[in-house]
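This document starts with one chain, in the form predicted on its own, laid out as structure tokens.
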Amino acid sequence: MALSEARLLDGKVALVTGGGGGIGEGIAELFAAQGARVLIVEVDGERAAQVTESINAAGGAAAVLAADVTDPAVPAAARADVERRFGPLDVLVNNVGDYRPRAGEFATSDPANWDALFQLNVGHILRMTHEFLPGMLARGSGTIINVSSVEGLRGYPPDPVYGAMKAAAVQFTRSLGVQVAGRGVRVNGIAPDVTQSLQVDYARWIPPEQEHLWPSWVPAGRMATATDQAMTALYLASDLSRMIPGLTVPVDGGTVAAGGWYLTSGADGTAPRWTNRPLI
């Protein structure tokens, strides 16, 4: 069968946390379209139900477990639910994450916010992975994909605590990916930036008169979509990435590679130039 005719996840069982909207929704929909049976674990059960109804109506197979993935009891419940519905898990996508509640300026931050950010961005990744990894190792197959952020790959002065949490997710992915690489399980991740999502609503934040500035903010010239993130997650979930362990891919339109350099128009209509001090 030609690659273009194959569904990359035929026969696979996948679980996507936070799959009721944004990047998680895009991943759940694309995985289902590529043949996976998908369980969405989502705190907003009504929103997730709409996603699964759409998937099932299109001929896919999806179900919802309405639960808060930061609850320590949820990983075991999720494993029981997915195995009852679909069978042993092949692909785990730890997608849940948020920059809220902000810790902000570290010197005046509230330690309670540190713990909340940890649970949202790291704690559930550890617990969900700990729940499903033993079964994957016993079967000698499986894929885990952790969604972090480019803020875990570079400095993030607006909120150093959030940056540290995302960096922890990246380092966990790298270290565990190497630890289990020779045992049939792949652990990788994606690091989004400038992506339209539930938490970061660029469509609402960017006024029409500023849309022409996207090429000066992002080397690729536009904001990313949930589908852009989902396509990279699909690559990491499929056998196309079978020789890639422990990698977090920045799906960012080139913002990390640019290293803080931006393309701006020169003064008085002169040719565009790269600068690390963009004029807004």
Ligand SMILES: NC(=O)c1ccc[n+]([C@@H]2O[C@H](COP(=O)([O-])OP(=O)(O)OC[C@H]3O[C@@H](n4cnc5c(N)ncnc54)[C@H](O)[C@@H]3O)[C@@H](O)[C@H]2O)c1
Contents of the next structure:
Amino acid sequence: MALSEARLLDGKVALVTGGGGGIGEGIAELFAAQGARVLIVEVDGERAAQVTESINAAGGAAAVLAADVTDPAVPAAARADVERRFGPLDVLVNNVGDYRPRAGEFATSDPANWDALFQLNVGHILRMTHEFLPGMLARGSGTIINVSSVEGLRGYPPDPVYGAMKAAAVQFTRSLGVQVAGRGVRVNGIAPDVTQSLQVDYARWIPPEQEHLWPSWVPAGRMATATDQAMTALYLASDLSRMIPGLTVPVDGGTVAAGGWYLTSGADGTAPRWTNRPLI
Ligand SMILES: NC(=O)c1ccc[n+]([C@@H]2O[C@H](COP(=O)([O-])OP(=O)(O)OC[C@H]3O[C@@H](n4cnc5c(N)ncnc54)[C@H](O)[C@@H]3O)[C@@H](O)[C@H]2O)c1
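Could you please show the structure of the form predicted in complex with this ligand, as a counterpart to the form predicted on its own just displayed?
Expanding to the full complex; the earlier chain stays at the top.
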């Protein structure tokens, strides 16, 4: 069969946390279109139900478990639910994460916010993985994809606590990926940047008169979409990446690779050029 005719997740069962919006929604939709039966575990059950209705109307198979993944009781409930509906889990996507509540300036930050950021960005990944990994190891197959951030790969001065949490997700992915690589289970991740979503709402944040500046901000020249993220997650979920364990792929249009380099916009009448001292 030609690759273009193959559905990469035919017969697979997938679970996406936070699949009711943003990047998780894009992942749930693409995985379903590629043949997976998908359980969305989502705090906003009504919004997630719209996603699963659209998937099911298109001939896919998806369902919702309305739940908050920071609740320690949820992973076991999610496993019972997915196994009852679809069978043992093949692909776990730990997508939930947030930069809110911002801890912000560290010297004056509230420790309660550190804990909230930990539970959203790291704790949920540990608990969901701990619930599903033993079954995957027993079957000798499965893939886990953790969604971190470019802010876990570079310094994040607006909020060192959030940066530390996302770096923890990257390091957990790397370490566990190696620990289980020889036992049929692959653990990888994506590190998004600049992706239109509910919590990163560029459609509202960027006024039309600034849109021409995207090539200055992102080497690829535009913001990313949830589908851009989902396509890399699909690669990591499928056998296409069968020799890759423990990797977190920046899906960022080149912002990490560029470091501190920016393309000027030409608004000053000069030809666009690369600079590390942007006046834009
Ligand atoms: N959008 C970006 O540019 C960007 C950049 C870097 C990292 N990320 C990461 O990508 C992931 C997805 O982000 P997004 O921008 O798509 O977010 P989003 O806010 O658009 O979507 C998150 C989804 O998760 C749900 N959710 C939130 N808390 C939950 C909880 N406790 N339990 C269950 N569901 C919950 C929300 O209701 C929503 O449907 C996060 O881990 C985020 O840190 C995003």
